[in-house]
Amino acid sequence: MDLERITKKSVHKILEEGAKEAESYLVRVRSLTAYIDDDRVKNLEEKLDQGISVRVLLNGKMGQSSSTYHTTRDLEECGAKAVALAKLSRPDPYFKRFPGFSQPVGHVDVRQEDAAMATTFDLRSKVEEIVEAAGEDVKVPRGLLRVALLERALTNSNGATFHEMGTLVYAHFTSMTKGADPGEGCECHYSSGLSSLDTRAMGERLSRKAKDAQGAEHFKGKMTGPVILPPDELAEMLLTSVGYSLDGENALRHRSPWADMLNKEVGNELVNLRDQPWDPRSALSCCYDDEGSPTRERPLVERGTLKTLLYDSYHAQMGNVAATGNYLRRDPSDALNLYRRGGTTLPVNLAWRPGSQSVEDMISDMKEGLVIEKLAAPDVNSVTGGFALEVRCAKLVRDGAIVGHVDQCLLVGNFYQALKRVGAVGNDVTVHRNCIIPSVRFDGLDIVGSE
């Protein structure tokens, strides 16, 4: 039985249990993963996963339950548990109804054939190509390459329904130079298809990063100047700051620093952020979010001015606004157990409009600064925007040229303030998690090393 028919059958059964409104979300996943350990393929794994998540409304009370799905009895038991939990819950004054049916306003096909038809042999070959490209002087101690075919369907009692299929490709590898005092590197890849994974280029980057880290010298003293953040490190900082601030729930609960900033300045004119939910490069792209609201391309920050906040259906009703189609239960690195996850409100794909400069062009304009290669953990305080991040490896720039590599220092600043001091935006757009962004140069950040 196809997923759409199953979700409709599930909703019908739940309404018979006494629910006033019901939502059934069903996911079927085929996932292949190749794991590496010390340059060798350690394990090849294939998993099949199918499950259902049910939400119900009963006299102003909400209940939710999830379960693996094998038989019709699983559907019935999951629905009955959700109804029973609703009866035990307190009434909620805000959640009145689930979304109704809406026509999709865009189109995207994220089912890439090369990923959908991949085999464990294909994954083994690509992993071995990455290790070979890293070279004899560098080993790859840990890594994985994952491919998944994801089918998801939703039906609710208000007529909302969708059935979408997509593919996911995720890779994460570490590297280390051999011998005494080794340097380390790390590379990730996120996409909807295998063809975008250049195994030779990834292996060469792993080798270069490990060798750069091995040759890095401890940074001495202090410096205030421009810092270029690459897409992978910048994406993590964006999601923990801008992603948090755009969430309508955080705005309604007065946790977001952008709660009262609509149509006000939150960055300078080089900050141009959009939600691009129909970009085929990203595994999260979709026509409907994970509660049945249609997705839509929209400006988030335009020339530094905040244009919109994002709402799921619950918090849209709380704030008396329209849902924006940004309720996500999915993750760009793993497609298993999605039916067990709660939803979050985020841009489907947070895109930063690229500039015209290459990283080399941005470097040539720098008097003295850093080009970050690796941070220990690129976290930002979501509320204050403050950060003090350990730099594991960075290129030191003086008079427009790279003069060496440094480590053992802190990158210190405030990300919300840094958005107002963006000096240049690169043209090297990369997909990292659910961000589609280039390298960006931030001016006036502090670098603090040892005395």
The other form holds:
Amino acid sequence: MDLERITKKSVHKILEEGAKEAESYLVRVRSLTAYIDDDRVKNLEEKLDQGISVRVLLNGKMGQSSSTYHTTRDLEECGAKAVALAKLSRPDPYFKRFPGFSQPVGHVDVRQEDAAMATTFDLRSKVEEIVEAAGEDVKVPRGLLRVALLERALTNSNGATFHEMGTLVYAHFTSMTKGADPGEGCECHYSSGLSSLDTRAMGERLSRKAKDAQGAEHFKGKMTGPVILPPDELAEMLLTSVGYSLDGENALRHRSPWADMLNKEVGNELVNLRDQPWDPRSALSCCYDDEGSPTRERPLVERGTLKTLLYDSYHAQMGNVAATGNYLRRDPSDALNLYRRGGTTLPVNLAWRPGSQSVEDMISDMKEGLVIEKLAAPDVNSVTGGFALEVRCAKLVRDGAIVGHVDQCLLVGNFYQALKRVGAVGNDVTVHRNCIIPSVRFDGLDIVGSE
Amino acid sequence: MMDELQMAVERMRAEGADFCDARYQTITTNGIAVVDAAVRRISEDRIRGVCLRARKKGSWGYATTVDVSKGVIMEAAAKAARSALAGNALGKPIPDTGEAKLELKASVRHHPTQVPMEEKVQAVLDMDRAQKVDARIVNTNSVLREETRQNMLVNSHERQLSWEEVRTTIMVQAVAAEAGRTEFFYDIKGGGLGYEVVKEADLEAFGREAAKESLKMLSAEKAPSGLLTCITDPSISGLLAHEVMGHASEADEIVKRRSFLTDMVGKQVGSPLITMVDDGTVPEARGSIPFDDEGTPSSRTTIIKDGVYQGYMQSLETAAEMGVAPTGNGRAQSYDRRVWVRMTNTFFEKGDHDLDDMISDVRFGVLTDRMISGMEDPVGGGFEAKALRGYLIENGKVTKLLRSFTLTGNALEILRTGDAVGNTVELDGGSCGKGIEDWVPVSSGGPHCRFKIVLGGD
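Right, the form predicted alone is done, so what does the form predicted in complex with the partner chain look like?
First the chain shown before, then all remaining chains and molecules of the complex.
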């Protein structure tokens, strides 16, 4: 049976159980992964997953349930459980209805044939190409390449319904130099199709990064200066700071630094952020978010000014505004158990408008600073914006030229303040998770060394 | 289901697998979340499925399905075996794990299924309302989460096991704001326990104290930076044990020579005051398990004894490679995830110092209080821990509250500077990923420990 029909049947059954409103979200996934261990193909996996998530409203009270879905009985039990839980809850002060039906505003198709039809043997070939391209003097101790075909459908009792298919491709590899005191490199790839994965280029980058890290010297002392963050590290920092502050819930609950900043300055003129939900490069692109609201292209921050906040249907009702189509249950690296996840409100694809400079140009403008290659864990304190991040490898720049590599130091600052000191925006746009962003130079960050 | 699993194992053997196992697992999670005194979520989530795993030489094939009908399971078994045969990794055969038939239930005092949901909802509401101690508390959050895992495993060495795991957690987080500044504080209780976590807690005090601490954070100051004397609290001590020494002691990293602790057995890696273990048998701890996901009973592994490195945590495969016994550390997030060498409860053992004495010896330094997160570095041995807050120590006395900061440095260099180890061990429950996925329930901890560490914070 097709997924849309199943969701309709599920909603009908839940309403029979006594719910006033019901929403049924169903996903079916085929996920393949090839794992590399120590340059060799270690695991080949094929996983089939199917599950349902149900939300209900009953006399103003909400209940939720999710389950893997195999038989009609799974559907019925899941719906009945959500209704039973709603009866035990308390009246919700804000939420009155699920979204109604809306025509899609834009169009995107992220079901790419090469990913949809891939086999574990195709993946094996790709990962072997990456290992080969990394060369003889660097090994790949750990890596994975995953493709998934994801089909999702939703129906609610207020008329919203959709059925979309998509594919995701995700790769994560580490490399290390052979011999004593090894250096480590890391590379990720996120996309909706296999054709954009350049296995040779990835292998070569893994090799270079491991060698750079091996030659790194411990940074001594302290420095305040410009720091270039590459797209992969910057994406994680953006999602934990800007991603959090764009969520309208956090503004409504007074825990966001951008709670009262609409149409005010949150960055300098080089900060230009948009939500691009129909960009075919990203696996999360979609016409409908995961509760049936249509997605829309929209400016988020223009020339440093905050233009909008994002709302799911719950918090749109809490704030008496319209839902923006940003309720996401999906992840660009993994498609399993999506029905089990609660949604979060995020840009579908957070895009930073690129500049005209290459990273080399940006480096040539620097007197003394760092170009980050790898941070241990690039997250930001969402509430305060503070960060102090271990630098695992960075290029040291003096007088516009790279003079060596450093490690064992902390990159320290406040991200919300740093957005007001953006010095340059690169042209090297890359997809990392659901961010489509270039390298960016932030001025005036602190580096604290080991002595 | 045991019969289907047994038939799947036979199918994988017939397809050419050297070793194989079949797991059936149901994970049921109940959650109640209250935000700003209103029930925001009340939910039950259940996943259920079968994992077929086959090994040929050193390669594994996995196939999983949520369709647990016999035909689909047999088809998945054949796929798993064929994938194993398609790999090219080398490996030693897995020794006989020994025949066993066992069925174990979780030994909790109040099983989550036996407590009315109404009582649970009221408990979470009580925790939340208790946080509203002051007008500057702008947001309150309270959560109860219960997880029950029912596991069944059959392998090609005649093991047939079924067991249950129950874990319960309560959490509060208060956000305070004043004059444009916003700070938060959290507290967590829980472990390998049932609803007794809630019944035995003073819920009002639990919520109230978290809120009061968040208010204190509004006046916290910036931490000093540079190499400093640092007394790590049990949660940060646990991050050092878990993230750096623990991950690097997972034997798959050793077999690949990816760990900075490769070939270190018998060598001095820290101060003689340091002893560290991984112990999956600690009663009521979040990382405790009767068996790992390969059916090996959990055990206690000494990793560092009096500063001397002792050895590694093992799965069936790594134990075979290294010619030692498995330690019960082959774990998977769920039936549809890979089995790796993973930690259970990882911690430094207690020493004999009082915290007050440890502080009184410090002329200028920092005492940490509670962790936010940490990151592994098995290759380089680097340590990164983000502390929620801390206290400045000046001339032997705690003087100022410090806001969030990060500790970093080379783990072995840090361990060598250890000159005092506290006399009380505490464990902190959480979830551990390997790389960036595959989350398993663990705990980490230790006593207060005094080291020299590089600090920095905004």
